[in-house]
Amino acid sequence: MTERRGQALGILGGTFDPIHSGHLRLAEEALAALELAGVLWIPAGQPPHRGVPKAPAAHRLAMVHLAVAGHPGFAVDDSEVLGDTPSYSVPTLERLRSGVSRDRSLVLLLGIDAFLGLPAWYRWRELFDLAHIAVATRPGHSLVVEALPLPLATELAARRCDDPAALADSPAGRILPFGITALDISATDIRAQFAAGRSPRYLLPEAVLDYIADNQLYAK
């Protein structure tokens, strides 16, 4: 990954079962909209908030590498996916924070659905001590304090920031909503298409599609 100096580093975690064009477009638009130095992809080994992934960790990691290969702003961290403990965001960010300057700005990239579920996350309030949170919103949707659960509403009211350039001014603690292109693509639907013998071509990179076929992943 070729980083732009003095800018915030984006963090995009997920199961990526499989990685698809919605993930890639979110990262690409965040890179530009938030003026990020780069995006670090972190596949989860044992995601605590969902069932056991359909594809083994090694395959999911390989698909992420294939999907981001050649992009100068993307890099992959394999520490979580190869680990033997559940992948919680706070310990992951603590690990990343220990490896960079304490003044380095980190930005956790979340979809709006993940953000709305934040109060159920492990040690979730500590996230703000470790990173900013950028919330990707679809066209026609926005973060409105009055529509959020009280714990999230309180945090958003205190931490909201609408200037991407301000993310680089401090290492953590802000919440910034940003709009992205609406792509109605889900890994669940892609797996269902494979299981039904249908082609999800163009919903995920060609290299990932070929990898799934070669390794007979997601077949019924």
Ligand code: ATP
Contents of the next structure:
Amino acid sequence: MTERRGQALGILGGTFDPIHSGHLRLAEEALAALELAGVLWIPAGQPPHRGVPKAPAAHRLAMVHLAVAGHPGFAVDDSEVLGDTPSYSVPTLERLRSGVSRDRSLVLLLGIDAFLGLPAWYRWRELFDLAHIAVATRPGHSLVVEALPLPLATELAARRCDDPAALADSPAGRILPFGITALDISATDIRAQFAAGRSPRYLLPEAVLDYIADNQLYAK
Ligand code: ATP
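Cool, the form predicted on its own is there; where's the form predicted together with adenosine-5'-triphosphate?
Time for the whole complex; same chain goes first.
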């Protein structure tokens, strides 16, 4: 990743079972809209908030590598996949923080569905000590304060910021909603298409599609 100095670093975690164009546009549009130095992709090894992924972690990691290969602003962190503990964001961010300067701004990128589930995350309030959170609006999920669980609405009211440039002024603690191109693509739907024998072509990169076929990952 060719980082630009003095800018915030974006972090995109997920199960990526499989990675698809919704994830890629989220990262690409965040890079530009939030003026990030780059985006670090972190596939989860054992995601704690959901069932066991369909594809093993090593394959999900390989698909992320294939999808982001050659992009100068993207890099992949394989620590959660290689670790033998559940993939919690706070310990991961603590580790990333320990490798950068204290004033370096980190921005956790979340789709709005992930943001709405934040209060169920392990030590979730500590996220704000470690990173900013940028929430990408996604079809079917809007960021209406009245619709948020109370603890999240309280955090949003206290931390909301609408100027991406402000993210570089402090290392952590803000919540910034930002709009991205609405792509109603989900890994769940892609897996369902494979299971039904339909083709999800063009919803995910061709190289990832080939990898899935070669390894029979979501075979009917
Ligand atoms: P699944 O359908 O298996 O739950 P997913 O497609 O939501 O998977 P995840 O790996 O769980 O993918 O998502 C990682 C991150 O990407 C989350 O923050 C999620 O909100 C976001 N995301 C996923 N799909 C989209 C999309 N189409 N547009 C914007 N953000 C997305």
